[in-house]
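Only one chain comes next, encoded as structure tokens, the form predicted alone.
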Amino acid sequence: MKIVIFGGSGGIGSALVEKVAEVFPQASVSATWHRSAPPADSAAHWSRVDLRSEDSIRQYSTRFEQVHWIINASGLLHVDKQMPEKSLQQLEPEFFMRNVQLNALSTLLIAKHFRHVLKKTETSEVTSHFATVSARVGSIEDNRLGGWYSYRCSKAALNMAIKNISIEWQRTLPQVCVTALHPGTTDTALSEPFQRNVPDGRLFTPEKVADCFVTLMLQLTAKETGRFLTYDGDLIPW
């Protein structure tokens, strides 16, 4: 069995990385980074990605042959100088077209270019595939507090492009499962700014977050696919 994470050196992808390793000890685990260096002692096969380059994706695809599962942990939220907006006139074009970048557009080029090798053996007893960490924020029928408008766009047009993909793929690979996972609020850097009015225990671990995502994966089947999932299992509204 061969795996591919995504954004494998962030909170949740390093989490992943080492749950796949050990629900699948035989796996061949390969794992991508870009800014943060993956650690020393991982058991991953890792390589430098730009999900934000189209040749760097595409290059990185000619080294696979065959791939049973595809996850993008990859995600933005806020950089440096700019946090996520509160109203309209702190929107700031650049902010927003990265956004859309990391969040939604890496996984369509994921998509593009590994479409080829997502594929399973005669003889394997896992579902193939390809999942995409979103957000509930991404969900239009479910915003109720506004504001955000980079992130929650971005995220928006993610969970239309798994909807898409999956659609297509129904009819091309029919034995891969596409979906959208919402982690719930993480303990990592990405939510570090935000944590304070988390309720208690609602905060979780990128450990309790990547063991709930691995279980899930194992329960669906290429005919729940096309779905937008909670990391219990539970349905969100696109």
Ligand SMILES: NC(=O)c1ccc[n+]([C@@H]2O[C@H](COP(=O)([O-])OP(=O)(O)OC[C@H]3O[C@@H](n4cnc5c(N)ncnc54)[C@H](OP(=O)(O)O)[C@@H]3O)[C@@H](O)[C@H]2O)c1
The other form holds:
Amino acid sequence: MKIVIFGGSGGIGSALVEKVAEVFPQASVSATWHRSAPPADSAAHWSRVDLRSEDSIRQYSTRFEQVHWIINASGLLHVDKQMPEKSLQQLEPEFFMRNVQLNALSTLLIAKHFRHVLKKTETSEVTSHFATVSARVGSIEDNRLGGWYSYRCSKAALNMAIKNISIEWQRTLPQVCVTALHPGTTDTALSEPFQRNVPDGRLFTPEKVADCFVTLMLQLTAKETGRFLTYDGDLIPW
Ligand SMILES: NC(=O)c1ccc[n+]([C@@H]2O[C@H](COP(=O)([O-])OP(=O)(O)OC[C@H]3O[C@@H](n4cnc5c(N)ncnc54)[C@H](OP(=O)(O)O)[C@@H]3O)[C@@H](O)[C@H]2O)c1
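Show the form predicted in complex with the named molecule, please, because up to now only the form predicted alone has appeared in this conversation.
Below is the entire complex, every chain and molecule, led by the chain shown above.
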């Protein structure tokens, strides 16, 4: 079995790398990083990939013959000097485009260039997965608070990308389950500036979230493709 975790150097990504290695000790686990070098003692095969670059993703894809599980755990909410917008007046086109590029376009490009290696799992006994870590705030129907324009719009675009891929692959890669996953607020660098108002018991460790995601993916079959799910398997409206 072959597993690839994009954004394996992140809070949720690094816990996923550990978790899949524990659950599938015979599997070959590959993971990507961009700016945060991976731990030296990791058993995964690490590569530096810039998910903003189609060329970087395409080149990385050429290293694989067959992949059973792909999880994209990369993402962006804030950068050094820029926090998510509280109002429309704070919207900056460049920041908006950075969000869209990393939070939405990267998943489309991974799907485009890894389609052929997922295709090769047609006769495999395990369900193949293409999952991406989205966020509940990308749900249009669930939006009650507003704000966070760039992040919300980019995750809404990601959700549409996942739904679209799932429809196309139901015809052409019917053995693959395509899913958008919401982790809940998780204690990582991404959520760190926003953790103060999280109710007691609602700030999850990355290890808990990785455990939930892998447990969920083990239960899902290709018939359940095209869903937006919380870490514990509840459906979120698109
Ligand atoms: N934490 C939460 O509460 C929460 C809640 C809802 C949804 N999410 C979603 O969960 C996912 C993971 O978030 P996290 O909390 O684990 O964030 P994180 O710790 O900040 O990790 C972000 C990951 O994205 C990678 N990345 C950033 N820019 C990249 C680029 N240009 N090319 C390749 N990789 C790049 C980072 O790699 P380097 O560090 O190596 O550059 C890192 O691996 C994101 O999609 C986020 O939106 C998180």
